[in-house]
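Take a look at this one chain, the form predicted alone, written out in structure tokens.
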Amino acid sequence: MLEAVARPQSARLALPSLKGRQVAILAGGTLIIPAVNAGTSGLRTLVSLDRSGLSAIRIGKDRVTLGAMVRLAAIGREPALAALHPVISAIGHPTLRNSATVGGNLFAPAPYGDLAVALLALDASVTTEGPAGSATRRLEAWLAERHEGEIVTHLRFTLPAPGALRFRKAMRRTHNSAAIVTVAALLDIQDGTVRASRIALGGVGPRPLRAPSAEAALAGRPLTEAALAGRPLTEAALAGRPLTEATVRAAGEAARADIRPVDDAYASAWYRRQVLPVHVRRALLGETSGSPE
């Protein structure tokens, strides 16, 4: 049974409260509070960060800093963050987005955490406050190896060029549903050719994942269907083609090599593996709206 809620004035001041047992950080509460109300959380103490001064959005010339307590709805209202608006609108319903936070989204278990997928594609960095002081790591490394006793304070990333971030979420219902498959892709396209890419996936592994096999199918060497069939690429095939249907299909098929889907209430692992190439292809082609299955 919940016994106390601490409300420290900073992340540093919150650290001592985390040393006890049956303690958890409270950010937006969209996941913890239902469990507390149901009596299934097993928690005795919550450490709320609502007074910790982590609710600011700072936008520089091309660099963005988001406090961990920034609400998803605030991102959706910020014109300079328009690249993330399709991501935000695909997450839950307006009431949930008024509560859910940037930091909390990083801890959402699969198949939730769609913003984390987009931030991974953007190569965001995450800053934490812990017993050893502040630390900043790439989000990809942090997701792979979170450190106990740390508090996420900020996320930082470079604003993408217009149209460079592409996002698609496939889900069972239009609103308030976890992902079957989430795809976020950051594309560097020059002269009609994909020079580099970062593709991140959600709903197909224990956490947001990069898809290096799909990226290899795009970056610098656009593949053709002939290449997929095992025939050697000719110099003409490698000369630099635009993002073609064949290229995006190749990336979608290649992405299967990078996933570890599981069965859950929303879809089976088999189904996720089957539909992944479709949604990778649609994301790359700019079909960004979330759509129910």
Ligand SMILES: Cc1cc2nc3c(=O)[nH]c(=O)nc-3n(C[C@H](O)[C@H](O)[C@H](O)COP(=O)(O)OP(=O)(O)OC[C@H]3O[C@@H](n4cnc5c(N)ncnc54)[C@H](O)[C@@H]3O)c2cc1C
The other form holds:
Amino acid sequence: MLEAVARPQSARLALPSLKGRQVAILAGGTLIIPAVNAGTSGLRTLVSLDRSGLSAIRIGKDRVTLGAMVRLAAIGREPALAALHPVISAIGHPTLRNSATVGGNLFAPAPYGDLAVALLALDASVTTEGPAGSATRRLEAWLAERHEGEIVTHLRFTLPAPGALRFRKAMRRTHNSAAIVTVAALLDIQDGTVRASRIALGGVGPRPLRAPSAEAALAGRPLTEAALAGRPLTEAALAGRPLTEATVRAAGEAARADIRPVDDAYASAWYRRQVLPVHVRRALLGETSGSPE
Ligand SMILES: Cc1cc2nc3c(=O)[nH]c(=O)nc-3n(C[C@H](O)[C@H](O)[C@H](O)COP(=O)(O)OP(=O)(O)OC[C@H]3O[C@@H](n4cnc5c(N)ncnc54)[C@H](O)[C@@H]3O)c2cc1C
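Same protein, different form: I have the form predicted alone, so give me the form predicted together with this ligand.
What follows is the whole complex; the chain from before opens it.
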């Protein structure tokens, strides 16, 4: 049964309270409070970060810093973070987004973690405070080897160029459902070809994953049918769907090599594997809205 809630003034001051058993960080509480209320958590102490000064969004010339306690809804209200708005609106429902935090989303069990998928595509870095001090790592490395007893304090990433981040979430209902497949893709398109890409997937593994096979299938590929045929790229050809069907189909098929899906209440592993190429393709073509499956 819960006995105490500590409210330290900083992440560093929170560390001593985290020593020992039956204690956990409390952020927005959307996952941890239901577990406490159900009596299944075994927790006796929560260490709330609500007074820890981690609620700021800072936007520099092109770098963004999000405190771990930034609410998902606050991102949705920030015009400079418009690239992330489709991600935020695909997560849960407005009440959840008013409470759930950026840091907490990194800990949401699969097939949740849609913002984490987008941050992985953006090559975000994560800063933590732990017994050994403060550390900053690439999110990809942190997701693979997160350390017990650390507090996430900040996420940082470079603002994507307009249209460079593409996001799609396939779910059972249009709103308020975990992912069947989530796709976030950051595209670097220059001189009519995909120079580089970072494709991240959710719902198809134990945590958000990169899709290096799909990225390889895109690298150096032309943008449009016109480019494929060696014709000059016109503005009209670049507008709308700036990748060829052949290229995006190849990337979608290739992504199957990168996933480790499991069966859950939302979909079977078999189904996820079947539909993955469709949603990679749609994400790359800029079809952002989730759709009922
Ligand atoms: C009804 C419902 C629908 C949902 N739908 C979606 C969805 O569509 N997409 C999606 O991505 N997610 C979804 N989620 C999950 C949601 O993203 C998480 O509940 C939320 O992000 C967790 O954030 P929180 O701040 O509430 O974390 P809390 O519940 O406070 O904490 C969750 C866990 O993270 C740890 N933690 C939190 N912050 C930190 C930190 N800074 N450092 C170290 N540890 C920390 C806590 O100790 C705890 O173990 C849904 C959840 C619910 C309940």
